[in-house]
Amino acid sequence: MSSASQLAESRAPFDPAAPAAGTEETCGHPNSVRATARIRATYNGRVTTLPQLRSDGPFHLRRMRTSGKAARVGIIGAMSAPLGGDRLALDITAEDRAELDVTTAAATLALRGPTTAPATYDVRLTAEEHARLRWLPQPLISAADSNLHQTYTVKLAASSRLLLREEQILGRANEKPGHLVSRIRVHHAGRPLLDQHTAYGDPAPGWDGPAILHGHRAVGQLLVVAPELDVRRAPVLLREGTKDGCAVLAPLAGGPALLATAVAPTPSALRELLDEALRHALGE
C-alpha cells in the first residue's frame, strides 16, 4: 500500500487556466486517476473480520475500533478526488453473517479537473445471507464546474439488512454547483427493488425549480432494507411548510425496504431530517 504522501505525488498540478483537449472526452487525460478499493467482510463464527482491505488511488482504508461482533471500516482522502476524467471505484462485500460498518473521514469533494470528461464513482454494496451492511459517508459536494456520475450498485441476500445514507450538497459557499448526476440501483433477492437516475447542475433541466430543490443545495437519500421492517404503512411527510427543508419517508413495492429523501438549505438541516426519518423508519 503506497503512503499518503506518495499518491499526493502522483497526480500533477492541475493548470484551472489551461484549455481542455476535446478529444479527451472519452480516453481520458494522462493525469486522469483509475483506482478500485476492496473491503471483504466475513463471519469467524465470533466476529466479524476483514480479510481484505486494499487501498487504491485516493481511498486509503482504516480499520476502526469498534465493540460488539461488527467490523467499522474509515475511508481516509489521500488525494484531490475525484477530478474530471477520474475513474473510481469502491466494491464492499459483506459476508454471510458479517457486520459491516463503512464511512469517510471527510467530505467528498468534486472538483474540475482537467479534461471536461465527467468524473465516474461508482460504488458497489454487496450483502449476503444474514449480513448487515451499514454505508453512512460524510456529504459529497459537487464544486462549480465539477462534472461527476456517480452510481451506487447494491446486491442483497433475502435475509440480509443494509442502511445507505447519501447526501449531497449542490455547490460551495456563494458558488453554482457543478454537473451531478447519481443513480441508484438495488436487487434484494435477485429481484429489482430500486432504480432510481437524479441529475442537478446544468444542463440539467428544471433541477433547481419548484418541483424538485425549490432553492435548496442539499439533497439526501436514506434507504433501509431489513427483513423485520414493517412496510405495511402510508407515507409519512416531515416538516412539510418549514423553511429548514422537509423529507418523505415510503415503503418500496417488492421487498421490505423503506426510503427516504429529503431536501434542505444546510447540510446539517439534511442530517437532521435524514436522521428523523430513521427514526421513524425503525419505530422509535
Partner chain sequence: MSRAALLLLADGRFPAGGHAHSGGVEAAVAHKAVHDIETLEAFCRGRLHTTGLTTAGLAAATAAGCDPLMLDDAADARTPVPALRAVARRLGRQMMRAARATFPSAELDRLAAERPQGAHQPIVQGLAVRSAGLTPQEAASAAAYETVGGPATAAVRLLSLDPLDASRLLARLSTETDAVAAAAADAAARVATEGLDALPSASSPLLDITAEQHAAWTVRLFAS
Second form
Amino acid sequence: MSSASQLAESRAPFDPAAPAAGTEETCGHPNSVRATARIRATYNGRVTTLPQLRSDGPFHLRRMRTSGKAARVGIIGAMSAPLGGDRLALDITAEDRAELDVTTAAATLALRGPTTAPATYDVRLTAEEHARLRWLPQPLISAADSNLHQTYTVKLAASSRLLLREEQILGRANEKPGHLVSRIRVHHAGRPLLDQHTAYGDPAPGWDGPAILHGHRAVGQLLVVAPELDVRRAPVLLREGTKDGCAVLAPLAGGPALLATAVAPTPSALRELLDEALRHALGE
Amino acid sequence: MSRAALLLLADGRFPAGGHAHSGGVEAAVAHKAVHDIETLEAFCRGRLHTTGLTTAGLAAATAAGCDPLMLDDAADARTPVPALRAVARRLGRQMMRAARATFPSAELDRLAAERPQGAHQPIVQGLAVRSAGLTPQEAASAAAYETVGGPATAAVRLLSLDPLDASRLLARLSTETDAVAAAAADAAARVATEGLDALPSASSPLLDITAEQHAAWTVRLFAS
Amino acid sequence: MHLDHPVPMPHRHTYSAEPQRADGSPRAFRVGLGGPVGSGKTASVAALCRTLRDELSLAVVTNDIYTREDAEFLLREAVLPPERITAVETGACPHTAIRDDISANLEAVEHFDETLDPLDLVLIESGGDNLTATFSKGLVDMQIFVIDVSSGDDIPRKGGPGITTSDLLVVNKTDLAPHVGADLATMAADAKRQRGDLPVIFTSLTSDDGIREITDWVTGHLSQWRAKAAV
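Got the form predicted alone; any chance of the form predicted together with its partner chain too?
And the full complex, kicking off with our chain again.
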C-alpha cells in the first residue's frame, strides 16, 4: 500500500536524544502513525466474500486462498509498528453467516519509538449471528523500553463462533521487557463474558512476582466460544508444576465459552500449551 | 458513619469465613514461589494490584449504590476460573450471613433472595458497608486490605513465619493498599457516566491457574 | 446466565442454632464431637453412624486439619453414603471453624437440611485440636468431648472448657488403662470435681457394644430436643 510505504519512509530514525521517560506526551508524536485497517466479511449464500479490505499504516491486508466457503486474510507488517505514540486499530467484522480467518504473517514487535508515550493497539472483533471468526495472530513481543496499551473489544452474537488466541512475549532473547498493558473485553449476546486487564514489565507493580508471572516470559490465552460447547465440563489442568509453564482450560460463567490461560518460560512452550488446550477444547 | 463499624467489617475475626482461605498463597508455597517474608511481600503486592484492585472496585461500586446483580455479572466476567468463582460465591454466602446479623438492611435481604447460591463476596461486602452507613471509599479500603491481610496471615501459619515480620510487611504495603483503594473508588465513581467498563478488571494468570490446581488437591490446609 | 449454578435453591438463612430453619420447617438435631487427636472422635462418629443409620436419617460434617482425611476414612468405612458426609476446610485452625467463625460449618449443615429430607441428626466432628476447643452454641445443640486414658490420666484434672463444660465427656480406651498405668477411679473423681452433675461415660469403643451408652445418650437428647422444639 502506498500510504503505508510513505508513512514508513516518514518515520524518523531512532533518535537517542528523544524525550526521556516521564516527558509529558499526551498525544502522538509528529512521526507517530495513526492507522485503522478494516476487514468486513459477508456471506453471499455460497461463500464468504470480503466487501471491505482496507489496509492502513502498518497493516497490509492480503486475501489468501482457501478451499472451503471461509475467507482468509493475512496481515503483513508494512512497517515497524507499534512504536511509542502510535495509534493503531484493527476493525474486523464477520457479518451474518460469514466465516473469516485472520492471521498475521509475523510476530508483532512493540518497540520504543521517538517518544516514550504509550502506543495503542486496539483490536475490535465482531461476529454476527451464525458467523464464525478466527483470530490467530503470531505473538506480540514487548521489546525493551517499549510501551504499549493493547485492547481487545469483542462483540459476539448469541449464535456466533469465535476462536481467539493471544500470545505475549515479554522481551526478546535476554532482554528486559517493555511495559505492556492489555485489556480484553468480550460481550456475548449483549452480556459481559470476559473482562481482564493485565500489566507486565516495569513499572507495573508485582508483575514478575510469585502472584503474577513468577519469572515466566510468555503468557497467553485461548478463547473458544460456540453455542454447542459443553461448558459443564470440569477444568483441565495442563502440567501441574509451574516451572516449565502451566495452563488451565475452564468454562466461563456468562456463556458457552472455554478460556485457556497459560504461562511459560518460552514462546514455544507457550504455543505447545495453547495447542494442547485447543485440542481439549475441541474434544479431541 | 461509624469508624468502628468499618473496623468490625474489615477485621479478620469478623465471622465471614475468611480464615479458611489463603488467597492463593498455599498453592504458591507448594510451588516454592513463596518461601520467606520477601517472596510473601512480592506475592501480596502482586495480588493487591490485580485481585485487590478488581475486588475493591466491585465493592466500592456496590457501596455506591450500583445494581448488585449487574455487578455480580461483572464479577463473573472478571473471574475466568470456576474454582475462584465458587470460592467468591461461598464466601459471599458466608459474608451475607454475618452482614445480615450485624447490619441488617432491605438491600441485603433482596440480594440474598436474588442470589440464594451467594453473590460474589466483594458485592456482599460492598452492600454490608453500605448497610453500615459507610462510604464507597471505605468499602474499597476494606476489600483491598483483605486481599493482602488474608495471604499474609495464611503464610504465617503455612511457613511458621514470624508474625511481626508479617505485620511489618502489611504496614509497608499500607500506602500502596490505600492507593489501590483510592483508584478503585475513583473507578466506581465513574460507573455512573461510563458504565461498568469503568471498573478495574486487573487479573493475574498465575493466580487463576494455581487456584484451579489447588482446588484439585486432595490434601490441603486452606479452602483456597 | 449462571452456568455455575444451574439449579436455584430455596433461600434460607440462619443466625444461630434455632430449632427451625428460616422457613419454619424443622431442622436436624446437631451434635458436636470434639477432643484431642487420636482420642477416638472419628471412631465414635463411625460407631454412632453404624448403630443409628437404620433408625435415623444421619449426616456427618468433618473439620479436618488436612482436608478430607477424616471424611475419607468415613467414606472408606462406608458408614454412610457419600452424599451424607462432607468436609469443611479449616485453614489450619480447626477450633476457629467450630467456635469463632462457624459460617462454613453452618453452610454445610444447612446444605444437608436442604438436600436430605427428612434429616434427623447431623454429627459435626472437630479437627483433633487441643483441650480448649469447644463448639459454638450457634452451631450445635449438644457437644460431646472425647478423651482417652492413654494420653494421661491427669487430663480430667487439668480441665479446660471441653472437659468442664461439654454436655457429655467420653473417656475412651478404658481397656488400655492397665497397660498405660492410668487410674480410672482418679479420672472419674477428677471429672466429677470439674463437671459437677454433667455426665461422663467410660468406655472402650473397640469392644462389641462400646458405643451403646453414647448412642442412648444421643437418642435421648434428640427426643427431648424434638419435644421442646415442638412446643
